[in-house]
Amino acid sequence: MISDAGQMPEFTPRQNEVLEQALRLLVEGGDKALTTSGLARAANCSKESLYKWFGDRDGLLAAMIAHQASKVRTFERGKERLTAENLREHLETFARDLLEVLSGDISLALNRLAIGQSSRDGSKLGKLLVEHGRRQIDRRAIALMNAGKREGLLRFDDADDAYHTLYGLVVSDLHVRMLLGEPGLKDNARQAERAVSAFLSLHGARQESGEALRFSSGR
């Protein structure tokens, strides 16, 4: 369940399977295909279980979005100490995952649906996408940057500004163009590498000699 907008939800393997089915229904059939009865049949579970796990329709949508956002991996504190080498690896993993998620059919379907539902008062789905999708990804990526700064590997005055620099280098206008029907990138990994290299040239910490710390890509 989603208990706090500031925390990533933890779903059981069974709940993740159900959420994958819900996302598949949305992509294949649109908003009208995502019904409690239809999902219960597709996921081979009861409607009672769906209500118990996710609550109402908004709760289900929020869980779907959070599940999708969790596919963008970052650094988990306490598991390892950051070095210049694995910081680059974590940043490239984040950038690559971000591109793959944003350019996938699920993300495009969710965003197009939110745009279609928008009005002067905004879109309820759009707000859910921001709260349980974009902000969750932002929060974890900023935590990675702060960890890098604490280890003396990154330099910046404002972590949010630094993160949005990275986001812009990675995504640019790709997501907007894909929402308008253009094809995605042929090589997300290469784009991730270039973006992270550019980011580290701007925000990688420097030694007293003025030379950048070793952020070798190993390529």
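Complement to the form predicted on its own: the form predicted in complex with the DNA:
There are no partners or other molecules in what follows, just the one chain.
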């Protein structure tokens, strides 16, 4: 393992510029549109430079993931003490952020790319994507879970399990459907509300379950 603490694996401004164009091509035209020739043309650089910088096409793809991950920085929760309303607010914000990230153009394009490659490269890209992209979101949520438990606001045995329950309630099959090409939700906030209400019914300490079930109409 190479140290990933700093931002050592970053690239020169010129290279970031090229990677940005690569992402643009990928978003617009998918896998097939991201060719070395096309990228060289779009980014006004030479193919030779591409190969010098990134090694080969796989190296370019990995660099794109790293580049994209370096743009998305996770926000830290403030240090105020958690209350019930506070926790609910944080959970809903997390849920909205999660839906926002998953439905983003670049996220979808990169996930499609990694899924397409997973059959032939032993899921190298998939691992990269999960490692760089999801780990941070997971950590933030699990930290929130544990904080809630410490304050006596949440009940669960295993934070990971509880987090995956929340994840399932928030996302359901939406991610796969979007990957398949369906448009996303009209109202992420509403979905976030419903999911968090259900989650608190399951794992919340106080009885907020009664009203939660009244929230179920639109989809």
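Positions refer to the first chain, counted from 1. Between two forms, the rigid core is defined as the largest C-alpha subset superposing within 1.5 Å. Note that the coordinates shown come from a computational prediction; the quantities given were computed from them, not determined experimentally.
After superposing the rigid core, the Cα of A22 is displaced by 2 Å or more between the two forms. Once the cores line up, the CA of K52 ends up 2 angstroms or more apart between the two forms.
Once both forms are overlaid on the rigid core, the distance between the two CA positions of A192 between the two forms is under 2 angstroms. Comparison between the two forms places the CA of A42 9.9 angstrom away from its other position, after core fitting.
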